[in-house]
Structure formats: structure tokens, C-alpha cells
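Only one chain is shown below, in C-alpha cells, and it's the form predicted on its own.
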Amino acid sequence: METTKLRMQGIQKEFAGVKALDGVNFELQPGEVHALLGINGAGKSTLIKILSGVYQKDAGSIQLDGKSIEINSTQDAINNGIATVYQDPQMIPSFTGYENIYLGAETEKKGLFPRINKRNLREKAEALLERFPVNIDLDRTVSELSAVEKEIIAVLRALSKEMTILILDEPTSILTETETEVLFRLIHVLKERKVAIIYITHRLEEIFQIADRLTILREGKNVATLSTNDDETNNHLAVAELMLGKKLDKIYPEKSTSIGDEKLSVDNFSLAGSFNNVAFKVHGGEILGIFGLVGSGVEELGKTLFSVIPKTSGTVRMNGAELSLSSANEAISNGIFLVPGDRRDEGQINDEPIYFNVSLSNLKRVSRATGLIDHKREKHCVQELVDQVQLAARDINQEVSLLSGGNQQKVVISKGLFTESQVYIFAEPTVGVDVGAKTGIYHLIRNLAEQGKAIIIISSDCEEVFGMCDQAMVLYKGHVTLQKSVHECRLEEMLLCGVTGGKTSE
């Protein structure tokens, strides 16, 4: 019988007085894909944190291949074979993608300036080409790679240190559905290698197509360990329970039942390059959603509509009067906002407060007529908007990176509301959000339909705009292929005509 590779007991885990780990137990396998699930806050991270040395536990036990060890720093994790690959893998654009793969180790040689054999390098990230062979030209810089591609080199980095544990924390966050099956083939040729391992991911669906178990983590303790081969297990509601530990009815609200008088349309609406003649109305009361894969023109279509990219044609009407706007502050004072989907860089300022993000959006609400900010004013309205989206806070003078994933998107989108819009336009508004997260966003944006306000989703999950929307668009390589109300529609017609353009084979 083959040892069990990796054996966490009993580990816990204390910041300040709360216990983040509450007597964990976690095991792995030789050549398993093991996902750990949980909603922020569940205790993954810390539990990862400890297994690749970033924190030291308080208390429990690690014993690899049946051998009890002690890691005490990052260098000790990698000692023991163990490598973390993060979601966004740190990496020199201007270097090849052998010379990523051996940052840092690029010479065995001591001195002050040792001289680096680049052919030497080439020649070893070719024989690790041969063991784990995947489609990738190392001789190309990682700036002019894919999505996929510098993410293999991040695998490939690992695995030069000869490690037999691998963690996979959200591997496929930015990954289209083509660079996600590229990422797998990778996964399965590791895993015939024996390689381990532990997969991250906030997409339930991911888990059923890669990952041979699961264990769920909530409030820092153990709630199951489950085989996805089981059939209670493979059902994203049950799993979904089982984080929030409670029943989820519904994860989408009901529908609209009251629509009122159109708010936004558009005719004729093109790009050049990426979309071409997309017509469409929204009312208030009303969400549209538009679903597509990247590549099929709706982030540029997102963009366009809020005037961040000008439009190459067409014509835009509010209240059934023509717009002519020229850029996103244009947009704004029209009553559009858009809430992007890249939250990081074009949604929300880091290393800024709470209140400092939202208030941003529309200053001229909290300014006296001298022009100054009435800072008094400005947290007293931030405060009732995060208050309004449950915002999960210290308070709002903590800093926005410091939030979980979930909770820097309600900051995006109370930055939103604070604008006071009549039509707001979300692009993917829960990518990166867990399940609870996501259902409150759900409601959140229901919410917003009920006042009044016309919305537009745009999102590359299919399901998302079948489950939330009243109206349902599909873009197929910038060209609509589909246009009619969701309660006409099944899933997967709308999966068909955005993936192939509504034809049966391609």
C-alpha cells in the first residue's frame, strides 16, 4: 500500500486572539489533485500559509511520506519538495520563459558575480520539457506569453526544485475556457508523475473535472473530506451548503416582475475589431445579460458603452434621447457607470481606505460650494452604503487590499452607487468571489433592478447570465448570435451559440 504523501493533524493556527485554524486535518495522496474549498475567511489560506512556510503553526503535526517534519520558513517547504504557484505568478516580462523558470537558482558557482551559462539554463528547462512535456516556446519572453503560458512557466519553476507537492491557489482566475483545458492536460501528466496536488479554486464546476477529492473548511475547522466520484458530492449545492453551512434555496433571486420604461438603447453599435451592429434596449426593472467568451468583443462592448474606448459607429439613447459622450466622466454625468471586471487595476485604489474608493466615484456629492470635501459628510454617506451591501469591515478607514475578494467588489460597487446612476453595467461581477459572496452580489444587484435602475450584465459565465438575467444577449466573435428573453432560452442553446456560434460543429 502506497504511504500517504502529505498528513496535517490537528493544526491550529491564532491571530490576535481569534483562532484561524481550530484543529485542521488535511491529507494528500501521491498523484492526487485534492481541492480545499471554502468561502474568505474559512481558513485555506492559513492552512497554505503554514504548509509553504509563511506562517509557523501553533500546535498539530505534518508528516510527509510517513516521516514527521518542521517547517519554519519558506526555504523549509521547498526543502521538503513542497511549492506554492500563486495566482498571479510574480515573473521579469523582458526574460525568456527558461530564464523565469531559474530566477534565482540561474548558478550553482559562489562569488559576488557569478557568470550565468544562459546555454546551460536552456539545456535544463529542455530536459524538464521532456518530463513534463506541454506545448510552449521557452525562448519566447514572458511579456509577448499568454495567459496559460506564464502560468506553465510558474508550474515549471516549481517543479525545477524538484518538488513532489504542488499548490494550485486559483490557477485558472484569469483563464479562458480554452487556456483552462490546456492547464488541465498539464494537471494530468503531473499527476501520472505522482506529483500532489492541492487545488484552490472558487469555480465549484472545476472541481468535478479535475480534483479526485475535496475537503471543506469552514470557520477554521473541518466540515467533510468527499470523493467527487461520489453522488451526493457531485452537485454544486450540496458542496455550496456544506461551505456556508446553511441551506441555499436559491443561489439567483427571482425575476423581475415589474418593468418599467425603457432607460437605455442602442443601435447599430460597433467597434472595429472587436464587435459589429449589436442592437439592444434595457428598461428599468430590468437585467440584461450578455454572455460571451474573451475574445468575442464583450469587455471591449463593456468598455465602449461607458466611453472608455470610443466607438467606431452607432448611436446611444437615454430616456430616448441621443447621447454623444467621449469619455467615461461623460458616461457618469448621463447616469451610466460601469463596475469593471479587472477590480485590481481599474476598479478600486489598493492602498486607499474604504471610504476614500467609493467617494471617489462622485466628489462632488460631499463638496461644499468652495470646493472642498466635506469629509464629515463623505464618511457619513460611505458609511450607509456599505452598511446598504453588508460590506464586511473593520471600518471604513481600512485599506481595500486588506478586504477579501468578495468585499473589494462591494467596494466597486458601492463606488457605483454612489454616483446615483440610472443604468449600471457589471462586467464578470463575481469572478474571484466565493459562493456566499456571490449569492449577496446576486441580491444586491436584484435589489438595485427593484429601485428602478436598468442593469447590464457582462459576464463569461454562461449559467451567471441564465440564472440572474430577465434578457439574454449572446456575442460570438463580435457578432450577436443570440437575442431574446431568458425564460425562452435553455442553457444550452446559449452555451452553444457562445462557444460556436449557434452552429452544432465547427
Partner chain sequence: MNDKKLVIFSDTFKPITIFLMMIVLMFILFGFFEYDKGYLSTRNIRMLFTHMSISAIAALGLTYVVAVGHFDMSFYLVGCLAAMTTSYFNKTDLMMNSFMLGNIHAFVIPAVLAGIAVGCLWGLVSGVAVGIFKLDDMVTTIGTGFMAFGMAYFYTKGSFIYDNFLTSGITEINDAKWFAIPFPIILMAALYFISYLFLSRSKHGRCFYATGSNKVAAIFSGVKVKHYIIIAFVVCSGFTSLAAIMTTAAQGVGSVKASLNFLMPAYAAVYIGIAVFKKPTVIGTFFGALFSAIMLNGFTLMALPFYLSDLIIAAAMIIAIMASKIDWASIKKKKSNTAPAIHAN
Given for the second form:
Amino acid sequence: METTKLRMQGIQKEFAGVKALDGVNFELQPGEVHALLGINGAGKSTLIKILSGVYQKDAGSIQLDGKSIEINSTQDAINNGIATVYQDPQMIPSFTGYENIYLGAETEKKGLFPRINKRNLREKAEALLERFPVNIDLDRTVSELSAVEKEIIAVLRALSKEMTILILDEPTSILTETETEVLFRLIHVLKERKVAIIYITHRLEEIFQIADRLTILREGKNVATLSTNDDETNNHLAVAELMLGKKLDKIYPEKSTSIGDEKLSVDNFSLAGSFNNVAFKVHGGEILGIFGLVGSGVEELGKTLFSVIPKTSGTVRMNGAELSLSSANEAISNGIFLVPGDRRDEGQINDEPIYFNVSLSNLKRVSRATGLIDHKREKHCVQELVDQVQLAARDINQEVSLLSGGNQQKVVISKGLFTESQVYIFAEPTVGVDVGAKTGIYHLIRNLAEQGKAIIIISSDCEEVFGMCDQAMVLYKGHVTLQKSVHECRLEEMLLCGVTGGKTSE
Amino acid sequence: MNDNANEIESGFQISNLFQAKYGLIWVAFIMIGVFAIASPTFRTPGNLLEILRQSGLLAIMVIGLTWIAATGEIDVSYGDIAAFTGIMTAVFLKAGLPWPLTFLFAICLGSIFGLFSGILVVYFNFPSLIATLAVGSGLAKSIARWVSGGAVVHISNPPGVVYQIVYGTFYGIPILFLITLAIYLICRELQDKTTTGQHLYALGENRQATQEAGISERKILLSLYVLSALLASIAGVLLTAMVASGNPNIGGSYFLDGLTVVFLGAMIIKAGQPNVIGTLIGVIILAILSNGLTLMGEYFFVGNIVKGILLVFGVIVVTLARKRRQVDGRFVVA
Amino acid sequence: MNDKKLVIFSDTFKPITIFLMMIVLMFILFGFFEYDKGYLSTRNIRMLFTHMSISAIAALGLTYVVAVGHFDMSFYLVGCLAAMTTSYFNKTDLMMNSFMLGNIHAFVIPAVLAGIAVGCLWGLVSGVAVGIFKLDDMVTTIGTGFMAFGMAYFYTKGSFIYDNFLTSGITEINDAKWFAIPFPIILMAALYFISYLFLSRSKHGRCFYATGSNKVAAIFSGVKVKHYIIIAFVVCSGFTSLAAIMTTAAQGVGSVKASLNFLMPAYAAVYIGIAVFKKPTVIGTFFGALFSAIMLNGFTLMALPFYLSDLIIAAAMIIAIMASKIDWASIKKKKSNTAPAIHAN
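Switching forms now, from the form predicted on its own to the form predicted in complex with the partner chain, please provide the structure.
Below: every chain and molecule of the assembly, starting with the one above.
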């Protein structure tokens, strides 16, 4: 029996009073591919960020080769031989492959102008590459490389440092199937070289192809650690159930009872390179859920409906009349509002107060005929909305950046409510929101539907779509793989359609 | 895929010279041809060598700007720092200091401005435009006017060696141009063969990646601002030696020229990125243009308009190149 | 509810209080040293505000561009073109011996409007280049600015225009007084008041600031970001053109260098305002311009040479921004700690 490479015990981490990790244990053997599974918010990314030095743990211990170590910075992690390849590896586009591999580590020499021996670097990179069964032209600039080649460059960059643990964070989310094969061949070679690999993914079928063991986390706690060779484990449904937890808590409100007229109908809707032939109808009082993983096209679908990305083809009808929208401004004035998924970049004006953010989407409502803002009316309207969404803030003059994630989301939702739209699209409505605030947001959304609005929820959280929605749609790599009433489908079925495209392993 | 690799390995080929990234060199040749036909004075060897000599000062002054622009920041202080050191040189010489000491003191004083803008940008988070504007046309220019009483300071012609540097020739080629060329070759080595050169381009393209690779952004930017001021100071001393006077207001006349040559130069060699060889070619093109327009009897302000157009054109090319590099299959809003 | 009012009070009035303290301090200092030179006389104060009005109007225009998160390096050069355009039309008398309005010839008005229109047109070019084609703002505006500056020379090959300045009544822009208040001061007050309403009180102002803070989020909120960027550049060039024409009227001569020295004071006023108010505001710019004007006026009375004015203004700006970047609270907390208390990022 080989010694354990890495042992993490009782890891705890809290963010603003929310326990992201609550005593998690994790073990890694040399030459093992160990998959880390869990739905959004289960604590996977927090755990690897602690291991790679981005976050510092609040409690717990980390042992490497039996020796206790402390990781306080990303540099500490690298010095201990722990390398991470993130989901979207950052590169210098106009640099060649080998220049990117050795970026920041070109030479040992100190001083202001240490020389780089590019030929030497290139040879080193070639030697590194030769050890693996992949073929990349290292002289081409990264901007010319395909997604998998970039991924491999990122892996090689990690390998160029003396490392024994490699963390791969959703490496296949933007790769095609053949590209994934290439990456897997590389992983097999690494295994033979006794590199221990932590593999994070949402795609279940990959795990049974590549991983030796898997650990499932849920709500910051260990659920199970299983071997993939085990017959009992080799069952997507069983794993999916473990990830979700059998019971669906009472966090979701009751489903809709009364469905009104058709509000929005979308036909033949496509965006080249992202999603194809999407068609659906949403009625007033109804919630349509669209589930898909990162890279499946769901994110773009929301933005295209909102017209911030121009569609390639398709028609959108509102109350039966065809719309031709060319900007978010027009979408809003036609009664469509998107609550974006990336709050910090797309949702909020960070350094401005709450009232500024909320009223921005419909300034006409609070301004006089002269164009001047009626502050009294503004304060009144915003305060009313803020009370309605139960925002926990000092007052509406507070800067948005000072609020917690859940409250920021409530500000963005208030902004949407302020437009008094007919159709609301929520993209990832509860990312970065703690469980308590989630329920509040879900009830808000359901209330909106009960007021007769048509709601679309776009999410990479399957459970959320299942729990919230009346109609479900699942996208896998840009194609619709499931579309029916939630009452007629099972959660596991939805999850499988989203993570495998609907092919079951049995 | 393989075609591309072969091309790189086979090295230099004549056909490479016709690639778009060398287009500006052909523009230079065409311009020389047109002016040579239109103006008899232009085509005299004396005039052509004078163009080379005159382009030297601007070329030295804007090396720092070239690299700072490559990191995505900006420096608008080089001209005023050159004017400042020019004045200090004249004042020191009048006070009886020998040339070598004058040279040393003036350059050290000039470099302090670079250190100051660097500190403002790196440690106090000033926008680089505001920092270099305040340090250049705010501090350096005003102090130069203060020291000189607002007027031009005349000095006697420099002694033999210095005179030779600015006016001498070597086998007919101006020594000043040879010095410029030498500085440029050294800087090209620094740019293409050292980590700092490598990292400054990395910084300009993707700050996050550069930081993740553990590269110190502060160290690079601080040293670039100091270097920019140092080279501008050298140009300022040479300028005073050349015209035998220091002029506190001369900086403004280098302002537009400097930016234009850097962004013209960005069109060649490294597609869409400022680089020293591009800048040198840009300087020569601009010198040909100014000289040709003057000889053809055009007013100098026509030159301003042409330079302004060239600058905007350069920015368009740089912007397009940046966009092409960053298109990543992802959809970009805004 | 009372709490809420208090917060608004402190958010807006704390910076104003800082400014008022700075300004009172300046008055006391200069008043003390230069009382005998008539520092506190009505005449000097009126002169101070008249001088201030020109650079303050240019700075006001720049505030719009900085509010949408951009830089303009062309406005001071565009002003030169506008000033020469007005001077040229003032010379040529388009209306052929037209009627008089008071002591102003009617053709002065189209001449002034033509200058401002040319300025706005140039702002439109820069605005489209930056807002729609997304070119780098600083370098592009330097290019467009110098094009305008080159065009300014076309009217006279760069020489001064004196014609009609004494007779047309164009100098009234500077000399006229209403109720003993010089016209430039009235103009400044009016433009600042309108801009205050527009930027700080109207729905459009919100959109300017949203664009400046986070363009993507602004787009997602339905703000027409491109429009506001273009408007900002047009307003900036237009206001500077007006300021340049006011300079021309004050000097009584059309010069291609009319507004060449606007650059430093305008940026200083805007950034001193930002240092105290944390964002580019009309009130902040006003106080920034006032603060600079008081210093310049005081130092001019002390017989400091004119060419030091940029030094004083630049130094004031650097100190103001540096002071605003220092985290005073953390210095108080860690008095014993030697760690640098500067916000690095």
C-alpha cells in the first residue's frame, strides 16, 4: 500500500457567516484520479481554492506525504507541488505555446533585464511535451490554438513546475467530445507518472471514464467517497441522487395553479456557435425553467432573448405580436427584463447606492416631465420595493458593494421589478446566495408569477429548475434534449439530459 | 498546421517582406519616391542624411513611451522632461560645469520625474494620463520655465567631442543616427530577449494572466517610467548640444510626433503592438514626411493634420488587432 | 426617516465642507499677506471670478467626459479651432452691415454659434470614434485634437485676426455687465446650474454615471451607453469652444492659441473635485476650479510669474489625489504599525 499523497481533514471555511465547508475530509493517493462532485454551492470550488492557496481555511489540517503543511498563498501551493488548472485558463494570446508555458518562470537569473534563452525554453517545452501522447505546435500563438490545445498548454504550464498534485477544474466544459478524448489521454499518462489528480466536473459520464474514485460533497459536508470500479457505484442515477440528496427541502414554493394567456413565444431561435432551434412558449403565471451546464448555451440564450447579443435567427412574439429587438433598452420598453447571472459585472453598479441601481432600469417612472428626478417619488418607490423583497440593508443610500451576495441579488431583482415588465428572465438567480436567502428569492419569483407575469429561470442548478418551475427545458451543447412539464419528469432524468445529453449508461 | 510550422522554421524569405506587417516600410519607400520626384532639394544626399540626423532625438525620446504604450498605459511627459533637462544642461554649462558632469546631473534630475510619475501610477493608483500630465506639463515644464526665467537660454557651441556627436559624420552617416541605431539595437535585445521585455507585453495583453504567473506589475511599470524619463533626458541634453540653447517650451512640439510614431510603429513587426523597431521606422517616416512637406512649401500645420490622421489610423489598426486576438469564441457585450 | 436625511446630508455636505474650509483658509492666508494690495476688495474678487469663469466652463465640459469613464485630450485644441472660426466669421461679416442689437452687431451671434457648432462637430467625431468604434480614448482624441488644431491655422496661416474686434461688439461677451456682475460670471453660473440639474438631478445624469461606473451593467439596465458617450464628448468640445471664444473676446484678438493652456487647469479642477467628492460631479468641479482660481489669483498678486501657474495647479492636484488615496481611518487604527496605509489597488 502506497502512502497517502494528500490528506485534508476537518476543513472548515465560512464566508460572511455562511458555512461553505463544514468539516470536509479528502484523501488522494499517488497516481489516482479522484473526482470531486457536487451541485453548485456544495463546496467543491471552495475546497480546491483552499488547497491551491486562494482562500485560507478557518480550521482543519492538510497533510502532504504524511507531513503537516500550511498553505497561505498560491506560491505556497506551487512550492508544495500543487498545481491548478482553472476552468478558463488565462493566457497571453499573442505569445507562443512555449512562451505561455514558462510565463513568469523564464529564467532563474535575477536583475532588471535577465536574458531569456528562447531556444532553450522551446527545447525544454518540447521535452516536456514528448513525455505525453499529445501533439501541439508550440510555435503557434495561443490565439491560434483550439480550446483543447489551450487546455493542454495550461496543463503543461502546471507540469513545468515540479508538481505531484494536479487540480483540474471543469476542464471539459468548453471542449468537444473528440477534444475531451485528447485530454483524457494526457491524464492517463500523468497517472502512470504517479501524479495525483483532483478532477472537478459536472459531467457524470466522464467520471466513469477517467476517475478511480469520487467524493461527493453536499452543503459543505462529505456525502460519500466511492470507487468507480464498484458495480454499485457505476450507476449515474445513484450518484445523481447522492449529489442532490433524496429529499427536496421545503425551500421551494408551491407550484402554479392558474395559468393565464400566452405571453412570450419563441420559435426557431438560434445563435451561431451557441444554441440551435430553441422553441418554447411561456404563459402568464407560469415559470419555465431552462437547465444546462456551463457551455451548453443557456447563458447565451438568456442574453439573446434580452437582445444584448444579437440573435442569428428566429422569431420572438409577445402577446402574439412579433418583436424585433436590437438592444436591451428596446427589450425593457417591450416588457422583457433579464436579471443577469454575473451580478458584479452585469447586474450592478457597484459603487453607487441602492436607489441608484434600482431606479436605473426605468428612470422615466420617477422623473418629472422636465426630465428631472422626483426624489421623493423615487425614495418612495424604491423603499416600497426594497421592503417587498425584504432587503437587509441599512437604508437605500447604502452602496451596493457593501451588501451580501443574497442582498445584492435582491437589489438586482428590485431593479427588474421596477421596470414592471411582463416577462422576467432570471439567469442563475441564486449563485453565490446562501441557503436562507435562496428561499426568499424563490418566493419572490413565485409571487411575480402569481401576479400574472411570465417567468423564465435559466440555471445550471438542476434542482433549482426542478423545484421552481412548471415547465422544464434542458439544453446540452446547444441542443434541446428535454422539454416537458415538470410534473411529468423526474429530477434524475433532467440531470442526465443536461450532463450527458440523455444517454444513460445502463 | 504543418505549413505554418515550416514557414517559421525556414526563416527569412524574400516574400515575407511583402506581408502586411512590413507594409509601412513600403509606405516609406513610396513616400521617398514621391518626394524625390516632386522636390529636387529632397533628393540630395545631404538632405536625406539630414533626415536621419534629425530623427535621432525623437527616436531616443520615445523608446520609453513605446514600451509604456505596449503595457496599455500612457506617458505624455517625455517632451517636457526633455525640455527640462535641456534647460538644466544649458544652466549647468553657463555655471561653468564641465560637459560630463552636466550630462550626468541633468540626466539624474530628469529621471526623478519618471520615478515620481511611476510612484503616482503604481502606488497611488493615478490614471497614467493624469499622473504624466501633471508631472510633465505641470511640474517639469513649469520648473524649466522657472529656472530659465521663461526664456530661451543660449550657450556657446559645445566642445569637439560633443559637437561631433550631434553634428559629426562617420563615412558620411551622421554619428547621432549611428548612436540612435545602437541604442535601438540594444533596446530591441532588451525587448525580445529579456524577461522584462517579455513580461511587459504580457502585461499589456492580459493583466490577470500576468499576475497569476507571479510577475510583478509594479516593478515593470515603475522601471518603465524611470527608463522613459532617462531616455527623454538623454535626448534633451543632446537637443541642447545641437541647437546650442535650452528652450523650456520645446516639449510640446515633440508631443504629437512621439505618439504618432509609436502608434504608426505598432502597425509593423509585432502586429498591433508598439515595439521599438516599429517606432524607429515610424520616426524615419515622420521625418521624411515633415521634411518633404516643408520642401514642397506646405505649411507646418498641414503636418499637424497629417500626423493627427496617421495617429488615428494607427489606433484603429491597434484596436482591430487587439480585438482579433481576444475573440475567443465567447460573446462580448459592450 | 430622520436618520435617512442625515445620511444624505453628510454624503453631500461633508465634501463641500472640506472645500469651504480649504477656500476660507486660502482667503485668510492671502488676505492676511496681501491685504494692502487690495486682495479682499470687490474689484479683485470680481476679477477672480471673471478669470475663473473661462477655465471653469472648460472644466465643466470635461466633467461630462470623465463622468462616462473616458478621457478627452482634444478639447483644448478644438477650442482653438472654434475661436478662430468665430474670429473669422466676425471678420467677414456674413450679414453685410446688419442691424445692431444694443451695442452688438447681429452677425456676431452667428459667428459665435458657428464656432461652437464646429467645436461640437469635432466632439461628435471623437465621440463616435470612442463610443461606437471603441478606439482608445486618449490616443484617438490626441489625434482628432491635433487635426482640429491644424485646421485652426487654415483661416489665416496662423496669424492673428484683429478685424472688427473693436467695432462688432464681440468683446461684449467679456465686458458686458448685468447688475454689476460681469457677463462671463453669469454665463458660468448659468451653465453650472444647468449642468448641475442635468448631471446630478436628471434621469440622464444617472445614465452618465452608470456608463462611467460599469458599462456592461448599464447596458443590461437599458442605458443607451453609446449615446451618452457621444453626448459627453460633444458637450465637452462645445463648452470648451465657448470658453475659447470668451478668451478671444477678452483678449480682443483671434488667436490660434486661444485655448492652448486650458488642458492643465481643466483636468486639475475635475480631479481635485474627484479627490474630495469621490466621483466627477458638477459641484466638485466648481470647487476645484474655484480653489485653483483663488490660488492663482493670490499668487499673481504676489507677483509670481505667469508660467508658474501650471506648477501650482499640478501640485495642488497631485496633493489632492494623493491625500484622497490615503486611508486615514487605517492610519488612526494602526498608529504604531509601520505598514503602508496606502490603497494599492
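So that the term is clear: the rigid core is the largest set of C-alpha atoms that superpose within 1.5 Å between two forms. Every value quoted in this text rests on a predicted model; they were computed, and no experiment measured them. Residue numbers count along the first chain shown, from 1.
Engineer: Classify Thr257 as shifted (yes) or not shifted (no) between these two forms, where shifted means its C-alpha moves by 2 Å or more with the rigid core superposed.
Structural biologist: Thr257: C-alpha displaced by less than 2 Å between these two forms.
Engineer: Comparing between these two forms on the rigid core, is the C-alpha shift at Ala224 2 Å or larger?
Structural biologist: Yes, because once the rigid core is superposed, the C-alpha of Ala224 moves 2 Å or more between these two forms.
Engineer: Fitting the rigid core first, would the Cα of Glu463 be found 2 Å or more away between these two forms?
Structural biologist: The answer is no; the displacement is under 2 Å.
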